[in-house]
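Take a look at this single chain in C-alpha cells; it is the form predicted on its own.
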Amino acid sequence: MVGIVIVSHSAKVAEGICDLAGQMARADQKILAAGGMADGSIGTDAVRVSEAIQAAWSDDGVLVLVDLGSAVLSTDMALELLDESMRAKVRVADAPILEGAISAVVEASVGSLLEQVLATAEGAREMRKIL
C-alpha cells in the first residue's frame, strides 16, 4: 500500500492533516507528519521529511504532499538523502494539501497503484467547495 507524507512548515498542521485523513483510511493505513522544526519552531526540515518517508516506505512507494514553496525544496532536499531505488518510487504531489491528503489515502487504501493515487491527489485541485 503506498505510504502518504505530509509536509507542513506547522507539525500542528501536518499532525491534524494526518489526523483527519486517518478517519478515511484503512487501519494499517501509513500516514506520516513531518512538520516543524525538531524545536518546534515553524518550518521544513529534509531530515525530518526524509525519516517520514523512509517510516511510510513500502515497495508500493509514497507520495508526498507539502503546504509552500520551502517544504518543496526540503522535500527535494530529502530525497537526495534517500537510495536511488528508494527514490525512485516517490512522488511529489502538486496538490492543496489537505483536500490532496484526503484524496490520496482513500486512493491508497483501496490499494491502487503509486501514480493512481498520485493523479487523484493531483486531481483534488479541481474540487469545487461551493456549486
Second form
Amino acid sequence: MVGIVIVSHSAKVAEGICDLAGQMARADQKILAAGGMADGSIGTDAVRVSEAIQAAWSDDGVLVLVDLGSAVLSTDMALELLDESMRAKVRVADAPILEGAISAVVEASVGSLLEQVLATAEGAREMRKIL
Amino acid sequence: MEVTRLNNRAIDLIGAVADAIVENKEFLTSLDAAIGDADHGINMARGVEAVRAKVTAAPGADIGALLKTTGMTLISTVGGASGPLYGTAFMRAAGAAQGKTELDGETVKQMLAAAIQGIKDRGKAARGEKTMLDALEPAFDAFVESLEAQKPLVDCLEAATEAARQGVAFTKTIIATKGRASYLGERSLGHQDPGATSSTILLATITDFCRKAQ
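Shown: the form predicted on its own; wanted: the form predicted in complex with its partner chain:
Every component of the complex follows; first up is the chain already shown.
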C-alpha cells in the first residue's frame, strides 16, 4: 500500500492532518508526519522528511504532501538524500495539504498504484466545499 | 600535519562566518520582516551555531568533508527555505573540494560555480527575481574576471564581494517573483533581499578572513 508523508512547517499541523486523514485509513496503513524542526520550532527539516519517507516506505512507494515554500524545497532535498531506487517511487503532490492528504489516504487504502494516488491527491485542488 | 593545520584554519573560518551571521541576526530578520516572514536572521543564526558545534566536535578529513558536514547541518537546522538552498550550495561546493586540503583560484571558481548551480536547481530561480542569486551570480562573474586577469585569490574574492554588494543594492530596485516575497508583488520594491544580503555577508566574511590570514 502506498505510504503517505505529511510535510508542514508546524509539527502540530502535520500530526493533526495525520490524525484526521487516519480516520479514513485502514489499520495497517502508513501515514507519517514530518512537521517542524527537531527542537520543536516552526520550519522544515529535509533530514526529518527523508526519515519519514523511509518509515512510510514499501515497494508500492510513497506520496508526500507539502504545505508551502520551504516544505517544497526541503522535500526536494530529502529526495536527494534517498537511494536512487527509492527516489524513483516517491512523488510529491501539488495539492492542498489537508484535502490532498485525505483524498490520497482513501485512494491508497483501496490498494491503488502510486500514480493513481498522486492523481487523486492533486484532484483535491478542484474540490468544492460550498455548492 | 598539514591537514590538521588547515582544518584548524577552516574551522576558524566557519567560526568567523558564524559570528558574522549572529552579529547580523537582527538586521537580517528586520529585512525579512519587510518582505517575508521575519525569520531569516533567526534561522541562519540557528543553522550556523549548529554548524560551528558540529565541525568543532568532528572536523572531517578535508575541506570537502568539512563543507559536506556544513551543508548537511544547515539543511536540518535552518528551517526556512534558506536551509535547503544554502545546504545544497555547500554540499555541491563540497563535491568540487573533495579530497582537497588547500584551495587555489581555479578550485574556488569550481566550488562557486557548483554552489550557484545548486541554488538554481533547488530554488528553480534565475537572476533578476530578487533572490540570493542576484548577489551570487555577479559575484561569480567578478571572481572569474579577476581570476582570468591573473589576480591573487584574495583580490578575486574582494572583487566578488564588491559585486555582491552592488547586487544587494540592485535587489532594492526589482520586484520579487520567487519565494514568500512574491506574494507582495510591487510592495517588495525598495527593500533589499534578505537572502542576497546573507550571501554577501558570507562572502565578505570569507574575504576578510582570507585577507587577514595572508
